[in-house]
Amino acid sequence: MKLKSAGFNREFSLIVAIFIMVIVFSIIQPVYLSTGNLLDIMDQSVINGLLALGITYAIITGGIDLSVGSIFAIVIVVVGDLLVRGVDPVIAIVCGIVLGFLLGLFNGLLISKLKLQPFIATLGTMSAYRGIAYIITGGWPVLDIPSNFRSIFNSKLFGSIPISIFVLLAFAVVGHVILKYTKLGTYIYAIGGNEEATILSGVNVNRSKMLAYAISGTGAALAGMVLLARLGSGEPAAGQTYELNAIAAAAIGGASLAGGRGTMIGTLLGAILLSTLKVGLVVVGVDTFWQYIATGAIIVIAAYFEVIQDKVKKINFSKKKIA
């Protein structure tokens, strides 16, 4: 109750969402309570989570970010490149962030500064980028990926614990303190609020949506390295249709398409309700296909959640003035 009054409604909605299904698929199949089964869950939910972490930046400035799934592709291929050319595996996953951070800012330059529609914008470089990923590699995965990189991310942590879970809640942590207690957080939030009275307030405005758009960037980057540990090769197909779990992940947290409103701790725990309902979908026996239909409904039941909640605070709003 305490996180409920702390002004974290859609968070505390999610975890007794999350908590409800893990009880349901218990019922039905037992061993989905297992801690084994659990683990697989959140390591399950990593991948996504890194690129809604990083698109929810995006969303928040009332923008879209539909490339990440073609960064994730480039990062995966280049990385994958330098490891196999004998790099030491640090210096390659910092230039993958790196690079994952300058495609990204490209993006914020492209609607920023040539004033596109985000949309547009991320449209094209989705496929420019897949095309670079491509020519990078002449349509061939990256195989034979050294143990030693594969090892950062694939090594477990107190007994069963994968790291890249950690890497996951840690990028949460830095996402949320940037949001939370940075100027560009408080940018980012009043971009997505209302653009054109942060841009009378001074606020450099399109340096702010050029960062949110790295941090997306980055989040793709990470995610597309933790898929190259875990599969040992890259390919430059990877990644297709990413971008859209991710969207479902951050609309599922509550991150408001039209901007200025989300939160890194909702789209975490969008990610691994979606996380949590699959693996549950899977353990029970259903259907893969039923696993589409499944995650839609999730989709439009949490956008009609967040329909209601405006309605409700209209109402208390109205009776606060009257009263």
Contents of the next structure:
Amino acid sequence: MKLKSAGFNREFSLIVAIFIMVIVFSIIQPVYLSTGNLLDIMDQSVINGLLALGITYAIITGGIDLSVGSIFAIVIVVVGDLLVRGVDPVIAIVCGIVLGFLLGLFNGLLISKLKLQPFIATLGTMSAYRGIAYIITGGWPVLDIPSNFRSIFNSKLFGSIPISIFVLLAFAVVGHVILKYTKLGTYIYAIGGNEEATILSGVNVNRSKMLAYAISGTGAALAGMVLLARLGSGEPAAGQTYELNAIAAAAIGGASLAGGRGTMIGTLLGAILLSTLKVGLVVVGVDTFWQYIATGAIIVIAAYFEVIQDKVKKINFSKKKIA
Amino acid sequence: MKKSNKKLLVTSALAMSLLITGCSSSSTGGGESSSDKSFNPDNADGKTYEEVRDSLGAVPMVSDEIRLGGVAKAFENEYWRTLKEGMETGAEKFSNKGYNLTVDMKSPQGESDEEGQLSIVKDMINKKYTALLLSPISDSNLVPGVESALEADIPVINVNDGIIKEAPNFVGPKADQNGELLAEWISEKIDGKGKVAIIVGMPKAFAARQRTLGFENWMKENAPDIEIAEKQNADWDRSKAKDIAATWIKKHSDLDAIFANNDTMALGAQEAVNESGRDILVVGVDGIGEAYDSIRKGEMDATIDSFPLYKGQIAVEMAIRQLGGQKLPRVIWTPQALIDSTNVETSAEEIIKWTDPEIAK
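Show the other one: the form predicted in complex with the partner chain, since we just had the form predicted on its own.
So here's everything in the complex, that chain up top.
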């Protein structure tokens, strides 16, 4: 019960924080509140959001996935190449998803079977996968992505809402269902909470971990395809340092790098908050150098929140004991 | 719930104070030239490569073996691969004319591997290359390498971008000039009045700073009715550039043009313009293949090509002149030109009137 209410607080606070930002930015620059701009905020949170939702799985197990930006790049160039060769867009998308899943699964394999530390293992694959992306095209971008693929992600639903936003929401919903209502989800939280105990209770920890990283890879794959559709071309250099923004979104959303904590809704809100801030700073015309500081401050504030929440929980807990 | 309300207040207060400090200082940060702190080839007393050819005459014959070592920023980038090709083309042309010449061009792993780039240079010094052609990642990372090369009597030529103050010679384009050329072009297209925006590359890059500065200065001096309404950094990233451009297009219903510090970002901005369906000029710098295609398709409007294929050849030529005992000027500017729909099909040779250098008998 306590855990759930803490989660609720977190998500509620994020929503309020987003609203406050929207209001402040709108006062400074009324254009901010236009429908088009609000949709842009959502739209610009899609790529980071997909990466962040995936990485949240790794973070909940007590790990991290630094390779998401590189998986993103591989999927971009492979799917781009398939499309340019005339492969049907639907088949290309399926290939992209499977590829992301497998690359993530390989991370999981290194971490679970070889017992490598997640940070180190994915630091390695971050570099190796990036190399693969460069090798596939010889460093060149993939150009002239066919419009039938682009329109799958770029066309609008209900008048003006880009489909890519629904891709993000769908991934969040599926991710949420897996975490909350399946055994896999329970195991993933349990591993992050106390891995030893989880092993002792007979759970196949390796399999759960591998799947967690595979889901992370899948999120990166979806993000890559959204970018490919958006830009109409893909570079093997795309996505460098994107993993850091993804980690930031997850952390703001309440995922704890110590493991055992984090939700899809929290991360989703974290990503939306970051793009609310980013678009706001651009609309208002704040100097870029100050934007770095603002983003950093938000992360630190969010982390401090975590500390306060823990304290409150402890106080409540000891009060109960006394009573 | 009470507690969390309090927390909310704290965060919102912090967020707001952040916003306010951010806004109030937005005018003071960035945008300053670093020309007083370090060597700036744009402002130096330089000569164009044609002037150098005129004053020094034919390229002297060198009978000894020449092994040139080139070090680029990163081959991930099309630009540096083309520069490599240019140096190799130059080396081939000279060896066909009887020189005993080879060139090895190497690059570190990506534009953030500053140490790796330095170790490539040190390795080339140890292997006693005859001369070095260097394009450092930052203005400082190769300085120790340059110092030990000069101690070992290995001539060093700084090529293109990343400025090494300690290198005796610089061969490259005038970076602020491409900002000027584009500013002039835009001003002509929009009749000297309107609103433009600038997407800046990574602030640590000399080229990003100078291109922006050249653009801004030209506008200030020559087009007082053109307002530079926005300026943001997109780290050379196409997706970031697209996002920023999309926001600006919503904010300014009367935006006339976007100048991006390179073509990759310009192509991103162009996507945002396409989506908006508005008629906004988009210009970039570098002249990469994709930008040419985009101009052919009638999407992007202009780019500045600094012809790395020929720049590489000029760098090789200048290295040979130096080794043959000629005295090079401190700065040698290589050709660049504005490419738009009128000359996109014209060959580079024709645009810059390229001729291979004369060689002394």
